[in-house]
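The chain below stands alone and is given in structure tokens; this is the form predicted alone.
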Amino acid sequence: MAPPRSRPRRVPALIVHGGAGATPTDGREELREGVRRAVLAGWHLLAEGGRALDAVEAAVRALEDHPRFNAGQGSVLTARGTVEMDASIMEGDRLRCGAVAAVSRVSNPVTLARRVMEDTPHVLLVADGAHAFAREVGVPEIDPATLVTERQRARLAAAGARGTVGAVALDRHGTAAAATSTGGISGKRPGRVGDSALVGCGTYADSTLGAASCTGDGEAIIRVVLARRALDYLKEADDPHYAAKVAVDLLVEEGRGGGGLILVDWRGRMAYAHSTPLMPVALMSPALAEPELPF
């Protein structure tokens, strides 16, 4: 869908995160390589004049395909030892959005979320309804057992593991987009849905302001509608670094949880903040010859 013709061309930007649930002892180099690969997957599209929506989907798919991150192939397990994934995606020109929750038969929930956005009048499909829709639109169905890894079986025994992946982008046309995907919390009750499937909480994009993707304690993020509130702070202060910091303070103080988020504003300025020990991020813009990995 073409952006308004009167909108001036922008400087593209892309930032991805690999979740606020990582710890400094989790294998930093593997995390760095994972987010680097993801940001380059999206940047390849943006640098050629592509759309922000395509870039955030490509970046999140790369993270879903990497077994190190809590999304797609690396998703944590429920109390029953199964995988249930949530994802959402949003385009900021016309506030189009799509989401899926508690899905287990697709490799890339973010792509199914985009099909919900583009091929249905709905925003959110869950569980069996989402699986039936995937079959209708030709999204490949997989055996849920193939998503279960030995690493996640071990983490289930310890419980408490969590995390999310996400990406936000601005393209040359001035369109902002965001996408978020997760396996949720290790040992969660089957049927539990966190913030990543909820537009306004884990994901939000408005091209007049920017885009945000969140990670951390899902219930806390939901309580404060974090992604949308972050863009409200951005509107008030016109400072993405300030908006990200104040949004995380809100998450901790009023949401009563921890986590982080990434932001891009309508000018292409990028920012991130987190209350946890580590949140892998990677940034890319025309000013950078290589991805910036500030962790």
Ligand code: ASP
Second form
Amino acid sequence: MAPPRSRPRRVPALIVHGGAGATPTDGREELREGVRRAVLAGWHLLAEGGRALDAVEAAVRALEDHPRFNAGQGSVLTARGTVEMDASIMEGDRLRCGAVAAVSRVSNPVTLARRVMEDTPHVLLVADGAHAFAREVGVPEIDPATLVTERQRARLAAAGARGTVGAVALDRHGTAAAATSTGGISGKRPGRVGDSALVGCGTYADSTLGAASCTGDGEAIIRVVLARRALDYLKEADDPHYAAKVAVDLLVEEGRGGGGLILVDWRGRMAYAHSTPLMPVALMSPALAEPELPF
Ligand code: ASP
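Here we have the form predicted alone; I need the corresponding form predicted together with ligand ASP.
Okay, now the whole complex, with that chain kicking things off.
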């Protein structure tokens, strides 16, 4: 859908995250290389005048394809040793959004979430209903066993891994978009759905304010409706760094959990914050020759 014509041109911006659950001893170079590649995958589109929605989808797909991140190929396992993934995507001009939950038969849940947004009157499809829809619209079906990595089998034995992925962008037309994708939390009960599939909690975009993608304790993020609340803070203070920080304080104090989030505002100013030791992020804007990797 075309963006409103009356808006002045904006400076594009893209920021991605690789989850708030990484530990500093966890192979930082691999994380840096992963988020760098993902931000560039989206940036190539944005820099040529492309849409924020395409940029966040491309960036998240790159992270879903990377076995080091907890989404798509690197997803953590349920208590039963299976993979159940959640994802959502949102475009902030008309508040269009789509999501999938507990899916195991697609390699890029973010793309299926986008198809839900664009090709159905619904917002969220789950499990077998989502798989049937994927088949109908020609999203390739995969054997769920191919998503189970040795690394995650070992992690399940050790318990507790986290590390959702996400991206938020503003394009030249002033459209804000956000996307989030995850395998959830390691050892979760089959059927558990986290914040990443829930619009307003893990993902939100409103082009008059900006866009946000969250990571961390899903149940705590849901309790405080974190992504939408972060944009409310942006409205109050017109300062993305303040909004990100106050939103994380809210997650810790009222949500009683840990995590982080990335933000872009309607002017293309980017920010991030986290309460955990490490959250890989990569930022790109026309002012930068190379992605900024502040971790
Ligand atoms: N928020 C995700 C979930 O609870 C996990 C994460 O961000 O690492 O499903």
